[in-house]
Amino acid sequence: MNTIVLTKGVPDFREGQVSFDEDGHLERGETPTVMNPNDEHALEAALQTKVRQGGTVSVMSMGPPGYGDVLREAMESVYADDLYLLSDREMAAADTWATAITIATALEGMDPSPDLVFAGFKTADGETGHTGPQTCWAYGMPIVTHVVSLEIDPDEERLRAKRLVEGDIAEIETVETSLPAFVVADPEFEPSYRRAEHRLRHRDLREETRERAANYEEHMTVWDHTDLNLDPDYIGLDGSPTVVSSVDPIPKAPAEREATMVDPESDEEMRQVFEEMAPLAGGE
């Protein structure tokens, strides 16, 4: 099985200092960058891949230089053998589907070609879920959305998920497809290791991965548009058709906050906290 993993970095919001250029165009050189929470699970998804039917995992990210240390947190988190980062100022500031097209572009150009990607229903920043859909689209694969389980049958090559249905998040469904496939992992999903030799094998991942991240550029390859030859008129912001109209700031957190000091070997002062916390605790 050749898996590859979609993963993005997003600005940290919890250090309130995201900036934006005179356009309304984030600039992620100038903002502190994490990877996308949902991610977690789409690298969740692609870990028990590989613990269940081994095989590779590959990374891959669009993004700035900098980006290096989200695929080296992804590469420790699904124990990828390999990351890819698509990066060059003619694909900076893309919407979704300039950024869509590039990912499908490098895709397209793996050496083996994947059996499965996965990706993040959203990201934290843009929140529309569409650059996922849109690479598949792309791409050419079927695709199940909003999974909270897999099953894979390597010899018959077919995929079996359950999912969420849309708009009752108490009802699941079961759906196959044929591989290749494109799955979007849904928050709800859960990972199983079932069986000894799962657990096991997650194990020694773990300890292989380790050495491998502390030399994560050994292992990345970054790619340009000119090594995925695409045209900068169709990538970036040049080919990016969405229009942002505004931006809203985002305030910047408290650098302090207020705080009282108790000893907790004072029993006046124990005394008096609980006298404070208790109707809060009563539910008054």
The other form holds:
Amino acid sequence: MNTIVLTKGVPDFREGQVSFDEDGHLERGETPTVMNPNDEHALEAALQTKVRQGGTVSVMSMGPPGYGDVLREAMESVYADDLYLLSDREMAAADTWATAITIATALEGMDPSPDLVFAGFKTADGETGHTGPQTCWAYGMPIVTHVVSLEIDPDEERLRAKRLVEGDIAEIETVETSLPAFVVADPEFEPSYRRAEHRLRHRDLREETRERAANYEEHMTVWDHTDLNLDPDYIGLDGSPTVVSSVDPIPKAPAEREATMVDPESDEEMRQVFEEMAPLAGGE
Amino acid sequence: MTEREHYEAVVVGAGPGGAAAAAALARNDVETLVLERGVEAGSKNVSGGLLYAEESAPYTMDDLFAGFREAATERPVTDYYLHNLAGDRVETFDITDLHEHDTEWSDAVLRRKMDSWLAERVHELTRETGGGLLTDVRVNGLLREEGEIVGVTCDELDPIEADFVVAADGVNSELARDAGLMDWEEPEEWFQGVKAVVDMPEGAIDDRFGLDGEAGEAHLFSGDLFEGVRGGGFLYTNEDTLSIGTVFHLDSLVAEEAEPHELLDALLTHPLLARWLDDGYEELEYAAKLVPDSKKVAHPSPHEGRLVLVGDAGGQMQAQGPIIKGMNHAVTAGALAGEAFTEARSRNDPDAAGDLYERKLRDEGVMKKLRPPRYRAVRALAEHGPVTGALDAVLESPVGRFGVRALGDRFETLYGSPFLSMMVPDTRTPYVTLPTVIAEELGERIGGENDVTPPDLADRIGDLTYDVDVGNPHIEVVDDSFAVSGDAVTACPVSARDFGGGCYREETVRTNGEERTVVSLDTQPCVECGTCAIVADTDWEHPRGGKGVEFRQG
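The form predicted in complex with the partner chain, contrasted with the form predicted on its own above:
The complete assembly is shown below, putting the previous chain first.
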């Protein structure tokens, strides 16, 4: 079973990490890059496949050379065998369409060809949820989205998945498809290891991976557009039909109450707090 | 449906008994799977804890695991004292000779460190056989087919078949109970221990105990400081911490309605402890556990079909007079169980393993230590109520006191006798009356103020680590009337009268003009000791794998 996981580096939007300028625009240079949080579920699904069915897992991403860290993180969590980074100035500023064309071409270049491709449910920056399905369309294989649990029958070369209908946890359907297939893992995805042998293999893989992840660069292949034999006119900014007409900063929610900062160590300031609260306690 | 998994041997629990069994099995190329419910081996385990290696034992921990003492234990105990206390009078006996009887070595241990080290070795050994060790998996019962035990069932895994099942799942063994080999009925059959692991400043242990950085000490305490509850206290030196605890007969704890944490505090704040502890007292962990009294519950035939019981699960905990030995017997029993299956398999009769195990326990002298015939011989008389009362009355009378004075120094020799220690009865006399009279008649007043302020129960619970299985409590009260289950309010080590932050609380409920006193239960602070399973009417299970309390010291 040859499995590929697609992942993306995104700005770390967590409080304390992300940085915005005065106009509310993201300061990309000041904000660290992390693996797209939703990709964690794609990695879990791929890992389940590797643990239960064996075979290899490769992680693929498109982005600047600095994405190596993101790929290393992915390697550690999915116990990946190797990493692929599609990285080239010509690929920069791509919309989902151009990105899908680029990744699908890279998938076609994989030898042996993938049995399963996993992607997460939309990225934290663009939030389109387009890239996975578009890549699948460009490559040409069946797709199952919003997957919450997964069983593979390698002998029959079939996949059976439980998926959320319309992304709603209240409604789950079971679908089957032939392999190769493209799977988008939902954030509700739960890996299942109900056999001791699965958990023991999981433990073996974790120990094996530690060394590999420390030297992840030795296991990373970087491809540019010439390696993929792609015409620069059809990738990156030039190959992107999407036009961003304008960007409006999200207005801050207006504060309904006025906040006053008080130093709890200051007796004077704390006295003021009590004096202001005293009438309220009296029911006024 | 896919086929059921099968292993030659499944070992449930990765404490010393399980580790020994797994090592013995794996070294004989038996495909062995070890299932441990904690997030790491040792995270569910508490012991006093002194680990002995007996000269007469066929297996010791360092036989089975090379480098064990260097890597996994604390200080060796080279001096052993028994303190008889009455008020601020103390008479101290040196019982090192008794301690050294049949002892190759004896080290203080902390279970998280010890068990997790063992688990790494066990995983390496068992993985080579095609098995291995898994944490976070709770075995919840026996898998049966047509009434015969054929494996185990788990919360986290599908049922697993095995030719041999080792229940090393501790004092509250769910497998032993599933097999009908143990029950939780009689409080007289159990002790309850509570323990504080105390952080000590650098160099303080050596300075205050007069040690050299290598050696260690053990101290026992008995007398009038525990409100008449039958039991005593202990103190062991670890590398940089102290293990200080108290152990009481559960029936006595219930009868006196004593609060275990207060009895621990009585020891911690006794003037004698002031020589080792000061106002900088810092408790790292409060823990509790039930201890089976092997004299009464060590199962003479600890097997059923393919199942064998090892260690606490089989009641293999020897508490005889001042001698407290549990883990060493679990190690021996575990290894003998492994041996038994290996031999049975080689004879193409794996189902004979249980009988072979029982025979080995007897032939190697383990069962005799656990159930000493001499104790049984004197028990009938010495634990007879009127006899005990008469003994206590004589001891406390001028005649008895004269006798104690006359015996004087010879008491130390008597206490040091392995022969006598095997027949000490479980009555007030040896635990309370005699030590008190000895201290009053022979002891010296000790000066010094004890400045220790132990944390209250709320802080002790607050310092513990829990992963609560929200909405899935592992204990349910069956009969919540105070008359039936009220003993849990005081006996539970994390509950107390008039304390709202513990497991068990007394509540008054008014319905239709009637007023009932009931107990309510919140399992969140539970330390999984099992006390309430015995003193109250409950449905008691362990939490799912990885859930519940996580001991860092143990």
